[in-house]
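A lone chain, given as structure tokens: the form predicted on its own.
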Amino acid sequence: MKVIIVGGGKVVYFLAKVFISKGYQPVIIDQDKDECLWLSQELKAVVLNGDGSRPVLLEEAGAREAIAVLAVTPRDQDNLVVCQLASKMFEVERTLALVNDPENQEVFHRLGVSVAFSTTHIMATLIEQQAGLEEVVNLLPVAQGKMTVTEVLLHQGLPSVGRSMQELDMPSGSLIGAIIRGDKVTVPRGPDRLQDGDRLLLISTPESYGPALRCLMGKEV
């Protein structure tokens, strides 16, 4: 099965090297000419030297057989054209960009990427779970920004505290996923009473977010 990796780097080093351990066949697309040398001697991979946005280059390293396209270079709207010519020229059904500005996430999905990830927002999400910063954690978008996953930490006071899942009025378009309790993980039923401490895994689209988090917190966070 043949991934595309669009960049340079340890970063593409590493990704291909799990790629490799798992029985894919990465081809890797760099513009460094001496990055490629050294990519082709340490990886048992395909290398190609070039800009990874050209069609040429997409086709010569087999597009329309891959599985994957990840662009990964320091150049937001780089990663953003490879994408879409993966996907609209190539067909490739599974395309992942790295977004180096986080506020470029949100464009990216809407423009047809599959996944889009910020390296800045998983390592501030990271750092507000652990540090008990934040009563809500975005933890990732998904069916291309159609859906997200958000974790809602209750604490007392809240309304949605003491009440039964009958009780809550959650708007449409909106679903309490899981109650995280201590070390225990339930998929909540209709009788089950929301506890000072839980931690909810609220599945909602982008428009009942924002009601979904004021019938659980009491206010749009």
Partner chain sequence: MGICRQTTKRRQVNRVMAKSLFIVVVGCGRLGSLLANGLSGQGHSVVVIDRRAEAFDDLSAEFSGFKVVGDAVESETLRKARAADADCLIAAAEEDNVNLMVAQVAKDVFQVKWVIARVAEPARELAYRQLNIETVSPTSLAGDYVLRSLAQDK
Contents of the next structure:
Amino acid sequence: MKVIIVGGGKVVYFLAKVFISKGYQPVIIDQDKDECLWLSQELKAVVLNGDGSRPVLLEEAGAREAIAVLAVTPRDQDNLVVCQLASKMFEVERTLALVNDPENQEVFHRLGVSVAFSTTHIMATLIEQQAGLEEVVNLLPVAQGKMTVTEVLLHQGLPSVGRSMQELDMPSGSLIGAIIRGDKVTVPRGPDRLQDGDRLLLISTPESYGPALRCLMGKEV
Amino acid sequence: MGICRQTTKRRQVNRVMAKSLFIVVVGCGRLGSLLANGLSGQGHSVVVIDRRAEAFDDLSAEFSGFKVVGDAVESETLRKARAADADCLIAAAEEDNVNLMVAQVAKDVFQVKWVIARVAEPARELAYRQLNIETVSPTSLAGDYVLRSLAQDK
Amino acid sequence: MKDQKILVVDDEKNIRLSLSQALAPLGWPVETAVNGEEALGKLDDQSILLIILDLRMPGMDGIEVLRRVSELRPDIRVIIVTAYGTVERAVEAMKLGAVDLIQKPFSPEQIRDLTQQVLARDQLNEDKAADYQTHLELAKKAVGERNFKGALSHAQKAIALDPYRAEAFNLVGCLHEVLHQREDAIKNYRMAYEADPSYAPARENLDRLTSHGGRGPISWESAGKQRKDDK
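Taking the form predicted on its own as the starting point, write out the structure of the form predicted together with its partner chain.
All chains and molecules follow, beginning with the one already shown.
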């Protein structure tokens, strides 16, 4: 099964290796002549030197029988054109493109690319998930620091888990603005109970921040 | 009342200028600067975009439009140039792929009615005509011209 | 030809040309100045009625020019030209009596419409004010006269007439900022945003006041996604 990869550098090298190990036949199109030499020595793959957004080269690479085309150059415009030519001229079913400007992810979808991925977006999500592992994430000081918005992650064993808003007795000057449960966000009312895994949006003055956290977590974090 | 009178007058003034279009030109190279100068000279409202500020040196002293420095393949740059309000966008950058991408973004995302892209490579041009993008290929134009004049000489 | 003049102040030649050409059909003679110093030198000319002023210029900054104009010739109306996406100086300009902003790039119709709107304001009659637009215009006229309380009152009348429009709320927000009433400003920007989420100035103002250190707005919808590197 043939897969065409347009781009250069280590990304292409490792992508091709992965594909080879899974039994695909990658064909690489790279603009850089020296890199092409290196890639052809290192990999059991066909390597073509040239501009992958030229129809001639795509055809030569065997676009007609390819099951997918990946465009991973650092230039969004090239990645888009590669994918579009592959699907319009050579009827390649799956086209995948790297987008550098995260805004282009949506643009590419609209313009017919099957999968557009943004490294910026992926990295941001990873950092976000990483941050979620900790119990408290300071979000934002607002109104010149007169208010803080904090996100608190609840887990089993904390004194607040299982209790309702009414039972919690939050100190004055603090408020649970929202409960984020899975992908649902609710503004809590008195009878709502906190659960393991909930993420809370805690709004408080700097003075009541400590007491509020103690109330939720049983300790000052 | 004052306002009503002004509104009628405003309409009259705008009708006089009705033929003036709002045109975004992407790329201020040889073709882009020629078009920007020409269109501005014809009284159209022109915004020209280029990645390099030095490119604007090619604009004539009479150019009366706006200059935006930025990469037109980023939507933010097109927003800066107010592409959504444009009557026409001409993608005249040096690179074919920039033009092909910008033309499509202008058409599909910014809903510009009239979009023209300069595409040097004839094979690519052919492919994109099918996508309803109006393309101009200097290569094909020059080629056709030479072939036609040779045929006449025979 | 009319006997009063419009003065265009911009360091960029193409913008001066563009403004001069756009304004020509209105019939007022247009004068130009390439920087603040030259513009101030022309203020003795009593026939200047309106100044169109770019905020970003090398040498004397546009706001400084505006400050001098408002001291020397408070009778002159000023339209401010700003670059795309710069709202932060709107409040500064408003303190100095300039309420009309236009973002580059603009079309000839837009600048003509705004110019006519600004100049028509002086003839507005308070006693006959009955609709939203007139009250809004009277509010802007009051800003031109540095009468911020009066402006507030007219803008609030406009809101009472149509609470589903964003512009008057946004103006009230700006006025509260001018009067150092930050919380009220935020409240009104929020109302403007709720009245019409597509009204960009309100969103930008709200972002500007509620974001911290350029880290972006607090937005409830995406609160779960906003967590990032700010620890």
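Positions refer to the first chain, counted from 1. Bear in mind the structure is a predicted one, so any value in this text is a computation, not a measurement. In this text, the rigid core denotes the largest set of C-alpha atoms whose superposition between the two forms falls within 1.5 Å.
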item: Large Cα shift (2 Å or above) at Ser160 between the two forms, core-fitted; value: yes
item: Rigid core superposition, Leu15 Cα moves 2 angstroms or more between the two forms; value: no
item: Large Cα shift (2 Å or above) at Glu151 between the two forms, core-fitted; value: yes
